[in-house]
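Starting off, we have a lone chain in the form predicted on its own, written out as structure tokens.
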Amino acid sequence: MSTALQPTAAEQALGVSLPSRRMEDWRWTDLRARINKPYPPQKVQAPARDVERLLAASPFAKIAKARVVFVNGALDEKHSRLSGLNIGPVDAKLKITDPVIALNSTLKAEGVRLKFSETQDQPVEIIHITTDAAPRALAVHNRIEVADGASAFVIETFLGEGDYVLNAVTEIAVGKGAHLDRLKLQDDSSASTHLAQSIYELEEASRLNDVLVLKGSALTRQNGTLAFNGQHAEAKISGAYLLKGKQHCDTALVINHNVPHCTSRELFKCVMDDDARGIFQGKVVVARDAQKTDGKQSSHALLLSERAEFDAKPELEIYADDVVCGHGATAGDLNHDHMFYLKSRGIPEAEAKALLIAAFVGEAFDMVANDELRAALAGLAESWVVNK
């Protein structure tokens, strides 16, 4: 008798099968289970009223010169703000390897790749727009390219409203000498599923700065693999979860020191409450050649409420004997004393809560190399703790 699973009606509508807790990589995030109904691919029309709405309500949306807007999936060229971008068609063929990419490569995802040749002194954005409309599907798949000795810096921004489900595949490539700041706010709808996946290719002398901003969503599954291709690279990944009522928030990461000499932080600061659930599952491979590594990770999780659940599963692979190699993971509520303080100098306790919150998550917006979108973000914060 065969063992296979029918299909259920949201994988006969996506064209795919969908993980589920059997494969150990998803067992804290069954997709099967999660998206129990059809999302059928569908291309969207937008009133222009609602894109300009959705525009505006980005927290960079007065600091990003340049702009890459999609709509519903689809380049919206009257809306963007192309002068002086090297934009031309991404090859979407990807060697599949995750059901991430899988359903991307299905739902025939469009995107640009936006390659960088020289140092770009003012942030780019790439902001995604998906406007309420019938449950549906859509999928994006972008490139990031900077050359060698070249230099940028690249937001991407998610915002939405509705039922969707959003797939979206993001490789970066950053050459020799070359160094990257990227940015990525996923703000969806509080109704969505937003699963995404990051590839990372860093050349020698490389330098990557990647800071994920994850708070919107009823459902995040973001992946990230990152290799080391030359030697003497750095890459500095930090994360942020702001979660609330029952959201899911899991990312997956995995490190691939592949070359000696290069180095690899990555720092998660997660905070949640009500029914919400964080998990971070962090892995670092060094490779049998790959001396003189140097790794780290890190999870810290503020949990504000006896409901709310943090997982984090931190991995090392390690295959080479001279390495400095090492992972930490922490949970627990605010910190009393702190409150305490606060308070007894005439702070008010909403307040003083608030403060602390940001304090907490602001380590991880340290990265950005900006002022102006260290605020904005800083802001955000805020404005999480304040409206939640």
The other form holds:
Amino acid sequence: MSTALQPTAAEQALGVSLPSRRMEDWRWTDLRARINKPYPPQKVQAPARDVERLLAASPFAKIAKARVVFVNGALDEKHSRLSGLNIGPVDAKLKITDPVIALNSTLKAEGVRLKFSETQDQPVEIIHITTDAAPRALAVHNRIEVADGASAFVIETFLGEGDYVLNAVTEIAVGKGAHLDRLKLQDDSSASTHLAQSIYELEEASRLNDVLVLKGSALTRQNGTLAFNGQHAEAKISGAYLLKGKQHCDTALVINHNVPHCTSRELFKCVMDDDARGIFQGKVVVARDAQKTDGKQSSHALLLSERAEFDAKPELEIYADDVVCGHGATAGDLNHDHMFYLKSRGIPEAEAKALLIAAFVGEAFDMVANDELRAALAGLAESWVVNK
Amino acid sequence: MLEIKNLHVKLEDESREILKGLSLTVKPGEVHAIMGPNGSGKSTLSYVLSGREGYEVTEGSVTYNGKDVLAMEPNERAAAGLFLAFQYPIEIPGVQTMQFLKVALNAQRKARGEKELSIPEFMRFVKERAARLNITQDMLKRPVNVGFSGGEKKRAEILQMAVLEPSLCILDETDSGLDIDALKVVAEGVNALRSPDRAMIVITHYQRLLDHIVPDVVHVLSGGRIVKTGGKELALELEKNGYTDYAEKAA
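Alright, leaving the form predicted on its own aside, put up the form predicted in complex with the partner chain.
Every chain and every other molecule in the complex is listed next, the one we just looked at coming first.
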């Protein structure tokens, strides 16, 4: 009983059908309705000065020594600093599929495989720059691999100007006993759409610490699919939203506890002002054999306007009988007692608000295991509050 | 310095008056104790002076060095030199105590047109005062009041006072929840701040705090009004006879 809809002009231009609210996972983010004009896929040459301006705008520009720069979806070796990095071609084939991945394949995304065979202490930044041009769609597909016993810190930064649909797939493979810290900053153009999928594979005794900071784009949908393939692995995925205007940001994570003795933690701290809307959908699936699973997720919203909205949808799907799983969600405005206390000590209203907002998202930033990066994020939150 | 005239206050969402024509004059260098039974309006007075929302002044005036306090925002009152040590200090997760002190001090200095302190200057300034109040470096690194014991919270309030150097300190039931040793530390901290330019209003239910912070003037607050004013011996008399006489007078 197919009820195939007539393709929209946007769907024709992209070459895929877009998910609509008829699909449960997309009920809050109806891409079919929201992407309402054609974004034909296009390779665009970027003027060097646009690239350089955007590169300099990365809050991590002075922190990461090695970097891999993508400009308008293509690797830009000239602006990259690849020395010491193990970079190869990425295999286009992916194990899972969903609308974001389907679009990524259709758009013939380019990208690299970044492999860490030894421990690398210095953060490596992958920067995605999109420059202003006619409305268009573009895609990237990268793979971050940490070999058995190795460890690495990777920053993924998205910056852009103009009107575009950016589709980004990132594969993350953490080997046995390996450790990966990732920090993703999505600060795409305020007119853009950001569609992302992270696919995580964690082997035995590995550790992943992922922090996702979302403040750009008019429309963001980021999916994450994590698989525990080996026992005693641990995954932390934290997130912070800084949204204003009519921004819409939806994160949908699925954590698959396929094997016993793994731990997962999700913590999202979401700030919404004006008419912004934030969504967090977290699903934890515990397979029948995955005894002693410890899975917890929580999402907290700070609503700075009466029109701002936050939706949380936690889901637990548990087939094992000896597990500890839980979820929690809260939403509220700034605490009046906190505001009064700060003001009673001479701190003006605007500064008091800024302190409390920074403290709220700071709980997510605290997960970043690097002082310089944490300070850069604090600065980012501060300027967000000031320029709100 | 502080001039309260015929102050009438009610809660915003209730019609019942809490303060019913309170008048009080405090001069520089003086320490005034305000004593009274529960429900007499002691805490309301402290909140109205500091500008907490939820109260409505229906009549009367409060001026501080000639300025209309009631027209000022809480932060403007603080910058003008008013400080309330809270009966129940508020916990603020995620804001480090040291950072809070720095932002507060610099905001006040800025409001008064003074230069902000450099980080090393500020650190030295705070550490010196913290040491006198047995406040550890660890406490300064923790979020404001979070996980502090009752005594630690009260000491932290006095530290804020010592750092911000207000010209009028209002201590609201600073002795509540303190054992005698903690009380002595707090009282020493307060006494160290006594100066000819600085006035204090010590609000308390019990006389014992006044053994350690000796007041110049004692007022009895009952039924929303000051019903008796005397010297420090008045506190002792209250300790002996209780508030019964005054409660009747108010009714």
